[in-house]
Amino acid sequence: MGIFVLGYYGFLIIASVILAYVGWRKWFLMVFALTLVSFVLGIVGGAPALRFVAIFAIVLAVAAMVSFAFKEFLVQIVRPNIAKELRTAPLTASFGMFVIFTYAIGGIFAPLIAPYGQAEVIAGAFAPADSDMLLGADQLGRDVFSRIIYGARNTVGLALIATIGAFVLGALAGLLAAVKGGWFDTFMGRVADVIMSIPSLIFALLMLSILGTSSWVIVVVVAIIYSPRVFRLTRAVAGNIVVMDYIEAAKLRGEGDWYLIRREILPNSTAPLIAEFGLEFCFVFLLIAGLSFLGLGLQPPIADWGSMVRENATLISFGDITPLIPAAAIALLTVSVNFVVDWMLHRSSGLKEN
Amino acid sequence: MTTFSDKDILLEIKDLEIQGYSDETWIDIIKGVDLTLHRGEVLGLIGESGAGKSTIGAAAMGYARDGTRISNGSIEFDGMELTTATEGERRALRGSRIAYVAQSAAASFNPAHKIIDQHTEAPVQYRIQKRLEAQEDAMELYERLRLPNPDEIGFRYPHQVSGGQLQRAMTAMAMACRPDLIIFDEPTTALDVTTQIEVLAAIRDIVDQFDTAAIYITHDLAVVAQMADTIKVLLKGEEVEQASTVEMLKNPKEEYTKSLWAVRSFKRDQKSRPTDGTPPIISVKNIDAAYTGGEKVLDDVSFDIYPGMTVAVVGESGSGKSTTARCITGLLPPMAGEIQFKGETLPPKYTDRNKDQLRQAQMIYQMADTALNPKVQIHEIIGRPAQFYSGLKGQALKQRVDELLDLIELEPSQYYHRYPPELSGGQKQRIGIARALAAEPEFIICDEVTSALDQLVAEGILRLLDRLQQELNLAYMFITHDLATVRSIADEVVVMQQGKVVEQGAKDKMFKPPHHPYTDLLLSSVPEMDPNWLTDLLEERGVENVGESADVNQEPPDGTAGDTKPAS
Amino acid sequence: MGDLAQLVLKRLGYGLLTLLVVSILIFFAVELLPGDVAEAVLGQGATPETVAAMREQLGLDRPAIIRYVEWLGGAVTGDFGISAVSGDPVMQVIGTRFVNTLFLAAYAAVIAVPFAIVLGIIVALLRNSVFDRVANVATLTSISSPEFFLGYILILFLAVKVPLFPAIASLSGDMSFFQLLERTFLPALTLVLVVTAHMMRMTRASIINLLASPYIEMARLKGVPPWKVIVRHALPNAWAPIINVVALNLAYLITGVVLVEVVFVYPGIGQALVDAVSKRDFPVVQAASLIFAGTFILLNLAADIGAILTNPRLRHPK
């Protein structure tokens, strides 16, 4: 038994004793349960398994601390009414906000942060990592780290534009359908049904195989594919508002559709729409990542996370995790957005119950 | 009046505090309430929404709804302390010794099972009766509650039975184990007045027959006066006062109770139609209407409204009174007939009307909460019509808004920049009135404007409407089901039933017999504050001649008449 | 019963109509090509003669409407024309592959559906507990990860670092069923991870929604024990939402399979579609798209009809 294993168990046992003494029941139970599980794990998997648990726990703890600090930081710098909302954010949501913030910085300042250009060949194919190249080189000898930074700008940027497109298209149609009602409403509903009855990835493959894969084609196709989702949600949210008497009063006054949408409906539907924007971004982002993984996304030599996974996939069979890094970058951003959205949805539904 | 002695105490609640979870903190919703209930006693709990009556009702069963917790106090039921009892012990009381009757029977019956199977669930589980015995017993209870076809009705699914019948079936279900205590949580609130009366009669009879104690929760004073031996008044989670029903009605002690009890003192003189040949301001002529794809909901409706007069349109839900309003405003173009404004025909659809025609027909709504956009400031709500119709801008607009706020007796500087959710119910209703006035109309439709408000506030609104009528010579179409309101403010009355006008005329004539049997039924079904009202009425009419069973259709049944509308 | 049959028929009719519109969309989308299929497939370097020959082979000289009717007529009988690249019948290219895909999806579904529904119900009953929160974070993480990320992680740990399963799911004709299960274990597991997360969350939401109904509170206030509240009062009303959850996720499986097939080089219809897209073999693309869309519509249809059939209000009309 090495010093690590002894320290590991010692730490857990002392921690459980302290927690039991101060009476933090939940934490004590968790730590002690972990201790018991670790005995079994230690016997089965040996020191490596315990090391994995320890690293996992440390990463979790660091992430929690960073999230907490970031939340406190945000609470200090924003206006009081927003700060009050922010205080209710759980750690997962704070973590999400922190990650989104980091990606935004990375994407905006990519050329300043990345040591090399995204198409710059600086080493041999699959050159290993050194002090110059943090993550080594890809199949053409380009710096993987720089390409990941640029990817934050290219992939995320593309997904963001497509989401905005889907959102504007869907939300506008949904609001108009709710206000106008009648055949327009029915017709738009049917159009949405048809688009949604073709699986999104399949639809995208079909359209991109026909129209080619320039960035604007991707944006338009993806926006059209995902706009029905926004349409349905907006239609439902606005549908609950248009039955209100104040809308009837405004209609009877003779107000136009545009006034109804802008002054009466939109101010009352911002919360669900913002949450939907987050969800929509996740869908769009995953679709675009999937497309570029299949070689139908942004075209080389532009750095793009999905295609980076594909290009370096052969490394996996040698046990090298380099191709997983861009994939993890995709997953991390999506999960972060989902964490924030989850909190927002929980809040808006919680408010309804009161 | 029975008196109760201390040794018969069934339920004793002391210093009860309940908290609700919202915004990540626990907030007190019940702040130290005491309650004592004797065997066979019926206690009425009354108060506005948010008073905590329903929460106390659930607590009497040792039950805290999701998101609430009993934080302090004791609840002792027949010698057993419920706050410290185990969940199993508490559960063993529910259904067997304490039963519950919910507000919406339609939502509280499980749609997947037959009524009688839900009825027999508790007695079978508690091994009080075998399944078949329990079914026999259920049928007997159905009969006692005067349900039609008592042997058969239990074998239907909940959605196959009308709202009033379902509510009685639920009362029967509560009786299944012959409990010592039943909690009635607003059991007739969702029902029409003519249906309500038979449910009230049935509940009262069965509670009397089995000498069951009950806590009767409601916001309707007239209803509680019929049902309860003792009344407890609650306000925002605290007790205001408690006394026997007779005592409470005669001599309320606290100011708040007095304000609830205040009998409408307001009454104004009845006006009659102008005789100089002035045309009616609004004339509804032979209107038929239907919603798309539905049955006809208005059938040959006609009435006139003259300038400066108030016409009350009364009827139950589904009678077509609100639909008539929708036809007048142009939201629902009629299939036949027309609406005339000062003798000229209005386009049937509001989108085809010009600004001046739109301006003339303003509405004030029942629920001020949904009538005002919560995200728009008061000055914009009131100012928008003035800006829209009269083109006012800048200083002139601000002046007009101030003027309107003065008119509705709200201090302009205080309310100018506020949002509707910051105001009280009465203030919101006043803003709704100001918005209608901002269009400078000659005719206003008031849709149940006072029914969501407390007595005193409602009376203030009625006085305001009357003052405005005199100052601005407004004509009102007053949609209501509350006869006290009709008495105090109407000049003429139109009675509607199932889309038809059954009777119309000047108010004084309408309140004097003889009148149409439906008018009679409607007038007599509205509960009054007198504790003997229900008893007297039942003696007068007989139990078989109230509510759904009373036959008041003016025409021989044509298939649709007499159908009961299930409550949704 | 009349109402019920009418509703089901109406829904069936609507499903068929949707399928028809989708087939029109898929067929005529190709007409958006600059030039035509022959030019697109052969590229710019082709001689006019070869282009003309291919046009004749694919029947492109006739009006699009006629070709559509023929194509749809063929599709109904399983004949999707011939591949523009290989010249083989499309059905020969994708027929067995479709069966492979169905096998993989079924494999994943058999594991995921019971697992996810049971877990979803448990999480709903334990809502707001530590277990619920951990499950929430775990499922969110799982649905946020692209399928290829999960797939490669599984390959890294279960095929490369600890060689338990093959990383490449190639099939051959003479494999036993057990071998087949072993070969396709990793792709199936990838799908299971994603779909279970989705399904669990949806099951949890619909059960919680159900438990908030007044009739559940009524049952509790009637003294019905907790297990009986679930079995007798919640479950009979939970079928519609659960059927819906299952069908939606099976539909999701059918498309999620594309990326997983590519990661594991599995000979399914998704692979064929991706290959055809890169070779611009439009008859194959159209056929595969129609098959995917058809399955998707069918499953949605099944969900809706299931919901109609289990609704007590519709089963026992007035």
Partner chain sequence: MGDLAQLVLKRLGYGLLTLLVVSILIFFAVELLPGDVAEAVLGQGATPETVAAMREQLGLDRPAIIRYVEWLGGAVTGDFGISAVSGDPVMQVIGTRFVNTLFLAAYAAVIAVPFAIVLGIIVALLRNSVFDRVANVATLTSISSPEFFLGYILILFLAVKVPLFPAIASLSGDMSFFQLLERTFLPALTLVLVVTAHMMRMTRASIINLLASPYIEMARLKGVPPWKVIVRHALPNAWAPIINVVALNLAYLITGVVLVEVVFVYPGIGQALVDAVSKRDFPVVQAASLIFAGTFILLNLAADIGAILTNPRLRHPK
Contents of the next structure:
Amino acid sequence: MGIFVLGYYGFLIIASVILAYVGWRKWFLMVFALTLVSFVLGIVGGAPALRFVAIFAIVLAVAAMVSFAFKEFLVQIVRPNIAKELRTAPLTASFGMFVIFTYAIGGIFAPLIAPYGQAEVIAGAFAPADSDMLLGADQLGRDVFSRIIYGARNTVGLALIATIGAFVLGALAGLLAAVKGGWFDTFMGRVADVIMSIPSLIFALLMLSILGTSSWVIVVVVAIIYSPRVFRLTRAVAGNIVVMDYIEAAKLRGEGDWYLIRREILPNSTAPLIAEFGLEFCFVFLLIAGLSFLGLGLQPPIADWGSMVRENATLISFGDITPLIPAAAIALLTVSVNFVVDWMLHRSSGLKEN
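Go ahead and give the structure of the form predicted alone, now that the form predicted in complex with the partner chain is out.
No partners, no molecules, just the chain.
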């Protein structure tokens, strides 16, 4: 039995005893459960399996520490009422906010961070990584690292614009349908049903094949696809508000529809709409990445994570994980946004932590 294995088990056992002694029950259960799992993995997989578990645990510990530090940083710089809410955020939500902040910085300052341009050819096809190219080159000799940085601007930026468009269309229609009611409410509901009845990917492929694959066409098509989801939620939330007494009082005062929407309905429906915005962004982001993978998203030479996976897929046959990096970037952002959305939904539901 190697020194690493003895040290690994010794550390876990000593940590479990200390945590049990000081009464940190949750941490004790977590560490001791890891100890039991490690015994099984050690028997089945030996030292390599334990090294994998150790690396995974270290990565989780570092992510937890960074998330905690980022939350404390936000608490110190924001207003007191917002800081009070941030203190209740779990580490998962803090991690999500940190990842979103990192992607935003990468996208905004991409020309300053990326060592090369997104279309600049600097080496031979599939050149290996070196001191000048951290992740090597793609099939045309472009720096993969630089293209991933620019992809944060292009892919995420396009998804954000499309999500805003879907929200403007869907939320506006939902609010008007709730306030006006009658035939307008029925008509908008049937339009939303028709659009939602068509599979989103098939609808997008059909429209992009007809209208072309320019950025603005993608934004408009994706916004139309996902606006019915926003319409349904907004109509449901606003429908519960328009029957309140203060809405009736405002109508008796002679207030118009826009006043009711701006001053009465929107302030009381902000939390679920913000949470829905995060969920819609994830759907839109994944759809745009999928379209790019199929060749109907952002077109070359623009760097896009979906197309980067397709272009470099042949490297997987040679044991190179470079094509998985943009895929991992897509997955990481999606999971991070969901972490933040889960926390916001928990807050808006009124549930309290035990």
